[in-house]
Every structure is written in structure tokens, then in C-alpha cells.
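Next up: a single chain in C-alpha cells, the form predicted alone.
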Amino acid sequence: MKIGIMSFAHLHAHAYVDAIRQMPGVELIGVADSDLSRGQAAADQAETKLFPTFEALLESDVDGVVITAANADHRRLTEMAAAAGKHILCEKPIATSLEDARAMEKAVKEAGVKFQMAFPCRFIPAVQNLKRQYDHGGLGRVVLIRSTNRGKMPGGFFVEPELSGGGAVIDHTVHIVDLVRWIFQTEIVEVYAEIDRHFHDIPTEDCGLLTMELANGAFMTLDPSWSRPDDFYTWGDVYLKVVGTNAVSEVDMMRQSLERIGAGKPNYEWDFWGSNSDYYLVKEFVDSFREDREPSITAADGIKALEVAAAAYESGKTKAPVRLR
């Protein structure tokens, strides 16, 4: 199977390159980027070919592409790839607007290509254990979910509203919403959000607090902030505390780590040794067209997550709860 990368605007592109290069029977055929100097540097690092344009990459014998462009470019590149008959793994969020997201879903359905959203947190072993615990009745009825997805401010297109669609809220809400929908097989039906900027001098928000009501009757909170300083020891966290009628369960994505404290400089070092969720995300994408089946994470999942982020922005403006259909 031959895979290409469309744009290195998003930080996760390099992680997907590493995953592809580790995968048996899968070849990174090349990359394309609207920023040729950035693309050349990425191609050199990955020891692969730089295609001069996105069109040139899509005209090759590539089987599927990973779209890691600015959020606002997802629709255009998805429609290009679908028209060329190429399968698509798209970075989150699916788009900057629900109109674009639905157009993307329509394009891939009409073209008959596979489309998978990049929600790698589904492949974290602790998350999968939580799902099994819930599915087997170990938690009982879920009453409360407390969640965080806090990280460093990434800069770049992430803080340009016309390219990103927002700031920390759109960037970090979609991961948690997707996990909750997938694990508990329920929908978010109401969102109330407080959104602001307190940590950085940027055009977008960098912090917020979302409170949500779920269709299964549970209550949920989420802190999606860019509140970690630049020299923080890791990029951020993904954390869930679930209170059920039978048990309380916690998931901390970054718990599988080694900490070293010594007298030298630096006197604190932190290393993550846990499972590579990006690898299994890309594997699921490749397996979906190897086996000619739908990916486990679809455009519809991307749309549902974006609906919650959009409702949060509406609530932040109106200072009132927003009901979702």
C-alpha cells in the first residue's frame, strides 16, 4: 500500500510519517505541501519524494493520503483526493464549519472512497479498557464525567481564526467528545461554555470550560485549554474520570511515563513509554481499504464532534446553554 502526506501545516504530520514508515507492507510514496520549503524539509527528514503540487501527488499511484493541512483547507484537499479516487485520513477537526464538513462527507460518499477521521485517542489501551468495563456493565449507569485536554499553545495556523476555525476549544474539544460518544454510545444534547483568553497574546481563545448534558442523563465537564507553558515537560494531557453507579474509573493518557529527578541539569526529565496510538490509527486506515470496509472512525463522527465545538462557541457568545439536535 502506498500512502502520501498532503501538507505539513499540522504538527501531527511527522507522527504519521513515523507510523507509516514502521508499518509492514506500507510505503510512504511522497509528500506535497503548499509551502515548498517546508515540504522539502519534511521530505528530506522522511527520506521520501517531494511532489511539486497536491495534484501531482494525486496523479501518482498512491492508494491513500493523510491530510494534515490547516483546518480550513480540509474540505478543498478532501474533495481533490476524493475526485482522484484516493482514500483519505483527515486530521481533526474535520473542518472549520459544519457546511464544509457535510460537503466533505458528501464528496467521499459520491466518490466511493474510504474516509477516516484522525481520532487516535480511541487506540489508547486504557481508553479501550474503559470501554470494555462500561460495555460489560462494570461501571453501571454513568452519572458524571470530568475531563481535560490541556496543552501548550501550538502557534502557527492554530491561532489564525480564518485558518483554524477557533482556538483551544475547537482544537481540544473534539478529541474528548469523540471518546465519550464512542465509549458510552451516547450523544451530547446540551452545551454551556465559558470561553476566554488568559495565557497568551493571540487572536483566538486559549482557555474555556464546557459543561455538557448527555443523552444518557450524565453530566460532563471539559477543560480544553492551552494552559501549559512552553517549557512544560509534555505537550498536554487527555484525562477522563467517570463516576458510575457501580464504580469510578480514571483514564490518564500520559500516565505511562518515566520521571527522573537528579542533581544535574536538567534536574527533571520525563519520557513517555506507552503505546503508539498514531500507529494504530494509521493501521486502521490502511486496513479499511485493504479489507474493503468502512473505517471505524467516519466523517459522521467528525461532524458530531464539530457540532459540539460549534455549540460551545455559540454558547460562549450568547452566555446561554445551547441545545443540539
The other form holds:
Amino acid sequence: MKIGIMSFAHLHAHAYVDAIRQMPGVELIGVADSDLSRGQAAADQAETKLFPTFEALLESDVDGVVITAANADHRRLTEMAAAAGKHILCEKPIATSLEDARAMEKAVKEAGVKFQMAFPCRFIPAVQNLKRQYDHGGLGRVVLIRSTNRGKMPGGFFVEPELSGGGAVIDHTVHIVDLVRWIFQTEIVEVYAEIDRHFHDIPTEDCGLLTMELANGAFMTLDPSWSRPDDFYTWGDVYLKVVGTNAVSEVDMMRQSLERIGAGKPNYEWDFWGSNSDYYLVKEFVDSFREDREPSITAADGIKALEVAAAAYESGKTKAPVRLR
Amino acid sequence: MKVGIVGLGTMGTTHAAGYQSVAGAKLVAVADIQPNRSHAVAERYGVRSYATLAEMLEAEDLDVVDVCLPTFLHRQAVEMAAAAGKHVFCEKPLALTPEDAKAMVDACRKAGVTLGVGHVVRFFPEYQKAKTVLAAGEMGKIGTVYMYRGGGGFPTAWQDWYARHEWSGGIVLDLMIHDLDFLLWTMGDVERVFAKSTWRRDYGRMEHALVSLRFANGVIGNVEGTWLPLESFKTEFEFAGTNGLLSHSSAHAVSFKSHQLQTPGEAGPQGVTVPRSPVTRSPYSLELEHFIDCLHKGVEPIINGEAGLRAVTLVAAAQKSIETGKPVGLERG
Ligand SMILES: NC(=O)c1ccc[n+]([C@@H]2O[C@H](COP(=O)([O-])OP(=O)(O)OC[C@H]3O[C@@H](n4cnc5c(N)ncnc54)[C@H](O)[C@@H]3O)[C@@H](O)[C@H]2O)c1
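Moving on from the form predicted alone, please list the structure of the form predicted together with the partner chain.
Whole complex next, starting from this chain.
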């Protein structure tokens, strides 16, 4: 199976490159980028070739592409890849607007190509534990959830609203929302949000707090803030506390890290040793077309998560809860 | 200052012990409708015991009444003590409602006595340290804050009064008010609150709540409290500012650990629970010492009646949000 990367605007592209290169039976046949020097550097690093244009990459015999462009470019590149009959793994959020997201869903359906959202958190073993526990009734009925997906301010296109669609809220809401929808097979029905910019001098928000009602009767809060300092000891966190009628369970992904104390800068760091969820995300993508089946994370999942982020922005403006659907 | 305590449950006995190391205060009497309670404490400290506050006020020449009654009885007791011309120290929460709290503040003003409220968290060293760091601006401008308290299980008490919402006010008033008061102290006025609780939704008495706060200075807060019996009682906070993070978890603040391998013989100390984070002076003693010291000096205690009222007012807004499902705005105090 031959995979190509479309754009290195999103730094996650490098993790996908590593995953692809480790995967048996999968070949990274090249990369393309609107920024040629960035693309060349990435190609050199990955020991692969740089296609001069996205079109050139899509004209090759590549089977599937990973779209790691700025959020606002997801639609255009998805439509191009779909038209070329290539399968797509799309970085989150699916798009910067629901209109774009729905157009993407339509394009891939019409082209008959596989489309998978990049929600790698589904492949965190602790998250899968939680799902298994829930599926087997170990948690009981879910009563409430407190969650955080906090990080450092990423800079780059992430803080340019025309390219990103927003700041911390769109960036970090979708991961946890996807997990909650997937694990508990439920939907978010109401969103209330406090949103602001406190930490950085940037054009987007950098912090917030979402309070949500779920269709299964539970409620939850989610902190999506870019509130980790630049020299924080790791990139951020993925944390979920689920209070069920039978158990209270917590997922704290980054705890699987070595503590490193030294003379470096910063002199306290966490070295993550937990499993590589990006690898299993890419494998699921490749398997979906190897086995000719729907990927487990669809465009519809991307749309649902984006709807919640959009509702959060609306609530932040109106200062009132927003109903979904 | 001659002190009498009314209500000798968990807090009354804690206060009685606390006064033993407070300079300038002397515990002289205690009152509780359960004679075994009052007799036990009276015997331990060599003080006189009564069944009711009225009897204690009648028989004793007190300077201070310390109210450790269940929350729904606070107003009545504070007003009675104030009318008798006594200074009053009242356990938190000051009252069930802002209306009650306001009436109590007014009654004490009118009687010319000082009212202090037991928001003891302000005297816990880790919280005091945080207050100092935050007040000095060392964390820069604060953007978000999270506070957690709970996991110790449902409180056992007289007549199971915590289980009756109309007596205890539920978890936001009873437990989370500790953190809400601390935030009012460190972050200032709250502009808007949005809150969710399991109250009337799930779990019955084991209430668990999540509160979203927006402060007048823009800070976004998330406060969590639970009465669920988790592995142990735990407190946590994190202040995120432009200069970094300031955080605490009692789960990590463990300076003493011991695992019993064998039950010691007859002579050994059996069944003593030892604090895992011992400090030389109990915060409960420190809060009382501060109050007594203010009385001697004739100055307002840091947690006066108005501070108690302010916290109860914020709780009432959160409770209203829980009931209506809508955000609730607050006036700047
Ligand atoms: N600051 C803290 O950390 C903290 C902790 C726990 C409780 N509290 C507060 O302290 C107060 C007391 O709580 P508690 O857990 O000690 O309650 P408790 O039930 O253990 O004790 C209450 C006592 O009051 C007595 N009592 C009841 N009615 C009486 C009356 N009319 N006259 C005389 N005595 C009477 C009862 O017999 C009982 O001994 C509450 O307001 C509670 O919210 C504060």
C-alpha cells in the first residue's frame, strides 16, 4: 500500500510519517506541500521524495493520502484527492466550517473513496480499557464526566482564524468529544461555554471551559485550553474522569512517561513511553482499504465533533446554553 | 476571652481541641442536645456542659459563642448569641440562603458584636502559600483555575442532616463553598456561574457537582466536588497563569506514610489514624486564634460576616443555575 502526505502545515504529519515508515507492507511514496522548502525538509527527513505539486502526488499510483494541511485547506485537498480516487486520512478538525465538512462528506461518498478522521485518542490503550469497561457494564450508567485536553499554544496556522477556524476550542474540543461519543455511544445535546484569551497575544482564543449535556443523561465539563506554559514538561494532557453508577474511572494518558530531571532546558521533562496511538490510527486507515470496508472513524464523526465546537463558539458569544440538533 | 461552643459533633469537638492552643482564649462551656456529647467534651477539657445554647448563655458569662451546629440551625443560634451581646464565630457555610446570612450580618452589626466565619481553607498552609504567590503576581495574569474537593464519602452526622438538602444545602453549599470562598478571596468577584449537579438527577445523597465560573477579571474557573466514597478524601487545585502553573494535590502532598505489618500488642497504640501530611499547628486552631486575636485588637477578622455572605451568595447563584439549567449573573460585591 502506498501512502503520501499532503502538507506539513500540521506538525502531526511527522508522527504519521514515522508510523507509515514502521508499518509492514506500507510504503511512504512521497510528500507534497504548498510550502516547497518545508516539503523538501520533510521529504529529506523522511528519506522520501517531494512531489512538486499536490496534483503530481495524486497523479501517482499512491493509494491513500494523509491530509495534514491547515484546517481551512482540508476541504480543497479532500475534494482533490477524492476526485483522483485516493483514500483519505484527514487531520482533525474535519474543517473550519460545517458547510465545508458536509461538502467533504459528500465528495468522498460520491467518489467512493475511504475517508477516515484522525482521532488517534481512540487508540490510546487506557481509553480502550475505559470503553471495554463501559461495554461490559463495569461502569454502569454514566452520570458525569470531567475532562481536559490542554496543551501549549501551538502557533503557526493554529492561531490564524481564517486558516484554523478558531483557537484552543476548535483544536481541543473535538478529541474529547469524539472519545465521549465513541465510548458511550451517545451525542452531545447541549453546550455552554466560557471562552477567552488570557495567556498569549494571538488573534484566537486560548482558553475556555465547556459544560455539556449528553443524550444518555450525563453531564460533563471539558477544558480545551492552551494553558500549558511553553516549557511545560510535556505537550499537554488527555484526561477523562468518568463517574458511572458502578465505578469511577480515570484516563490520564501522559502518566505513562519517565520523569527526566537534568541540566537541560527545561530541566524537568516527561518522556512518554506509552503506546503509539498514531501507529494504530494509520493502520486502521490502511486496513480499511486493504480490507475494503468503512474506516471506524468517519466523516460523520468529524462533523459531529465540529458541531460541538461550533456550538461552543456560539454559546461563548451569546452566554447561553446552545441546543444541538 | 471566655468561649462557649454549641454543637459538639465533628466540628464542635475539633474547635474544642483547637482552643487549647489559642492564646487569649479559654474554653469554659459547651452545649449539645445530646448529653453524652457535651459530657464527653466537658470532661476532657474540664469545662461545664449544657443542653442548649439558651441555657449556656443564661448560666455563663461568655465573651464568644462558637456555633458548630448543623447549617440550618446557624441563623437562629447566631442571632441569639448576638442578641445576648456575644461575639460569634460560626462554622461555614454562614447560612442556608443569602437572606439568612444577610439577616445574621445585620443582627451582629446592630448588636455591636463581631462575626467570624469558619472558612478554614484560608488557614491551610498549602492554600495560604498559594494565596501569597498569587497575590504577589508571581504567576502573572491568571487565565484558568481548577479546584477539586471530595472523595471521602458521605459525612456521618446527627440525624443524618447532610442528606436533607433543605438542612445542608447540598454539596455546593456544604463542601464546595470552601473552594468558592478561596476563589473569591484570590480571584475576586464572580460575574457569571453555570453549574451542573447530580442532585435530583442521580445518586441520591452522593452528590457530585461541576461548577463553571467566570470572574469579573475574566478568569475561567472549574470547581468540582463529590461526596462519593473514592479511595480517599482529596483536595486539588491548579492556577494557570501567563507565568506558568501553580498546582497542588493532596494525593502527592504526603510527608508521612506507614504500612502496618502486624497489629501491635495490647500496649501498642491501636487504631490511631495518623495524618499523612502533618503540620505543627492545626488550621482549625489557627482560624480560631486569628478570630480571638482580632477581638482583642478590635479589628475585623479576614473572614467576617460579609465574607460569609458573599460565599453563600455565590453558592445560591450556582444552585439556581443547577435548578434552571441557565447561567446566573452576579452583582459585583
Ligand atoms: N470547616 C470544616 O471543615 C467543616 C467540616 C465539617 C462540617 N462543617 C460545618 O460545621 C457545622 C457542623 O457540622 P458537623 O459535621 O460537626 O455536624 P454534626 O452533626 O457532627 O454535629 C452537630 C451537633 O449539633 C448538635 N445539635 C443539634 N441541634 C442542636 C441544638 N438545637 N442545640 C444544641 N446542639 C444541637 C448535635 O447533637 C450534634 O452533636 C455545619 O455547618 C457544617 O457544614 C465544617
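A quick note: this is a predicted structure, and the numbers were derived from the prediction, not measured. Shifts are known only where both forms have a C-alpha. Under this definition, the rigid core comprises the largest set of C-alpha atoms superposing within 1.5 Å between the forms. Positions refer to the first chain, counted from 1.
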Can we say the CA of Pro266 moves by at least 2 Å between the two forms when the core is superposed? yes
With the core held fixed, contiguous blocks of 3 or more residues moving 2 Å or more at C-alpha between the two forms run 260 to 270
